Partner chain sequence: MAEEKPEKPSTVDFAREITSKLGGETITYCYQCGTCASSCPVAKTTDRYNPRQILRLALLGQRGEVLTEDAIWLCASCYNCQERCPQKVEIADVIYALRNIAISEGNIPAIYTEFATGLMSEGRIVPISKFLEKKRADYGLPPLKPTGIEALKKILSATGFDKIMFKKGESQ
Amino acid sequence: MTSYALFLGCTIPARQPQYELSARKALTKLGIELIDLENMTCCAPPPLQSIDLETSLAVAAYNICLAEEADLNMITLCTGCFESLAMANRLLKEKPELKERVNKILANAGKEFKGNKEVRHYLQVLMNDVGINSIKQNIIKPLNNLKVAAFSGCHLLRPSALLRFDDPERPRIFDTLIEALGAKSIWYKNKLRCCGGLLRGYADDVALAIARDKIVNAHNASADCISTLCPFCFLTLDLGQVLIKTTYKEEYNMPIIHYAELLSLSLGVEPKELALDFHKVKIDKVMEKIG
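Coordinates of the preceding sequence alone, form predicted alone:
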């Protein structure tokens, strides 16, 4: 069994227990052991990098130091956390002078970034450690009747030179993993466009208009659901439909489902084990198609 230090971040444990539950159950079934480390803190998300780069890198690197001390590579579920941690890891490995300055900050907390571990998103672990064939062999309940609109969000793919996750213009990893479950990953208009989530609290009307565009395009493509990887994308599109109903007087009832939930269901995890009631838009239609 391959072991990883699990980085949960802030939003998932606070607001989306169904994401954590499904990821833990699915990865465990596929032979990935998740180790919880004490004293993990915030990842210092992307907006903080524009305020003070070295401080934000030090906060991110503090978490990586914990994984280094445990002699474990790190796995993330949140794409924003992945961007922060993977970018910090890459920058500090490639820029010795920056690493030295950040380590001076870390020394105040008794830590030193060494740069001997990797930060991986859980899709990378599924692709590279588990493998598509192994996933297919473990499927108990194929999602053959499901048309899924994949939405990877922004932070998984960019900055591509540092994250090196997938082709930022024509990504295929997420689609491939959806289709490994037996579902069809469909094309829809503006598939890679932002959900608008980071504008919430600053320009709510613009954020909601962008989210509505994503929902409408998936609806027009006859998607049964939108599958997300990012907890902010999930919130924006799931809770956002409540706001779309009151603001635009439109109701789409488009289920928003984390890929980890689809994966768990296809691996035979019982729905009652996955806290699916945390979805604002009920996923009954999807569950009926899954059977």
Given for the second form:
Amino acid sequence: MTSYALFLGCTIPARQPQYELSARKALTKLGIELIDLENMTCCAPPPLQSIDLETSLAVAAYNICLAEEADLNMITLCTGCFESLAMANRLLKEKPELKERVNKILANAGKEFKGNKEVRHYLQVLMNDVGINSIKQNIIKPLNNLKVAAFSGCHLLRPSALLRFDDPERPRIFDTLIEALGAKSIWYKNKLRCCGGLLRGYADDVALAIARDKIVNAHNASADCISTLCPFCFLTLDLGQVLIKTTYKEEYNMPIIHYAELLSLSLGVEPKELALDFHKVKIDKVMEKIG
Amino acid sequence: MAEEKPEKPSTVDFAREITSKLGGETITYCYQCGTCASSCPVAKTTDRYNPRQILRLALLGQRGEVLTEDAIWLCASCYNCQERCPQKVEIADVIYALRNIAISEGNIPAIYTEFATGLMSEGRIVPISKFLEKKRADYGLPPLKPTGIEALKKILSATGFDKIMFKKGESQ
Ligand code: SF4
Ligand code: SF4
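Could you present the same protein in the form predicted together with the partner chain, rather than the form predicted alone shown above?
Everything in the complex follows now, all chains and molecules, and the chain you saw is the first one.
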């Protein structure tokens, strides 16, 4: 069994128990042990980077220090957390002068960033620690060619120079993992383009217009659902459809489903164990299709 | 919005100020080709935003305009432009550097004060309701571990973050 320090972040426990439940269940079933460490904080995502980049790096590094002390690599569910932590980890490993600067700050909290651990997104863990074949072998309920519009969110892929997750213009990992479940990862227009989520709260009109594009493009490609990895993208597209209905008087009923939920369902986890009522756009159509 | 600081005297000064900030180092490589604007989802959606234009104004030394107007807050940090810039300008990071300068001068959009408040009181930018915290057991989720708020406060005061956000108080 491979063990990881689980970095849960803020948005998942605050808003999306269905994500946490499905991720914990699926990963445990596939032989990944998730360890909850004390004293983690916010990962220092873009809103904090906007306030002060140096502080953000220090906060991200602080959290990585906790994993270093526990002698564990770190696993993230949220792509936003992945970006903040993986980016800080890479930068501090590659730039000694920056590491020194951050360590001076961390000394105030009794920490030192060493740079001897990895930060991984759970898709990397599925690909590399579990493996596609083993996922396929564990599938009890294949997803019957469900047409899935994959949407990884920007911060799984970009900035690619630091994250090095996949080819930023032609990524394959997420699609491969969707197809391993017996679903189809379909092409749709502007698949890799942002959902606009980070503009919510500052320019809601612009954010909603960008989110609407994503929904329309998936709809026009006849997707059965959009599959997400980031709780913020999920919120933007799921709750976003409620706002699209009031603002644009349009109704798409496009289910938004985290990949971990699809994975859990195909691994045979009972739907009633997954708190699926947290979806604003009901996912009944998808449930019917996969039987 | 009223300007806090007098305009810096020359173009070179503002460029130098930006390149000396974390994230801002690459701004001077820009040769204004516009690839960033044509890869930008926000620029495609609204004419309130154009990343090439922000870099141009900054490089022309239009400090007051860049730091006090709406545009720098409209980047969605998607990094699409940064992947494609032929000059390897780290555009999204340059925007962060500009926001950092604006905020340090008290130009703080309300939503950022909200995030910072959550961070400083609970260690999370999205607070968790007591209701959902109690419900965790019903769902079969383990109890949440305490956050490292004490350590975090020490870090925030070491970098001056707490002062940046809450001394000037314009947005509170
Ligand atoms: S793509 Fe790069 S070089 Fe071209 S305008 Fe944008 S920042 Fe400048
Ligand atoms: S990072 Fe900002 S400027 Fe660049 S493409 Fe995305 S939204 Fe536009």
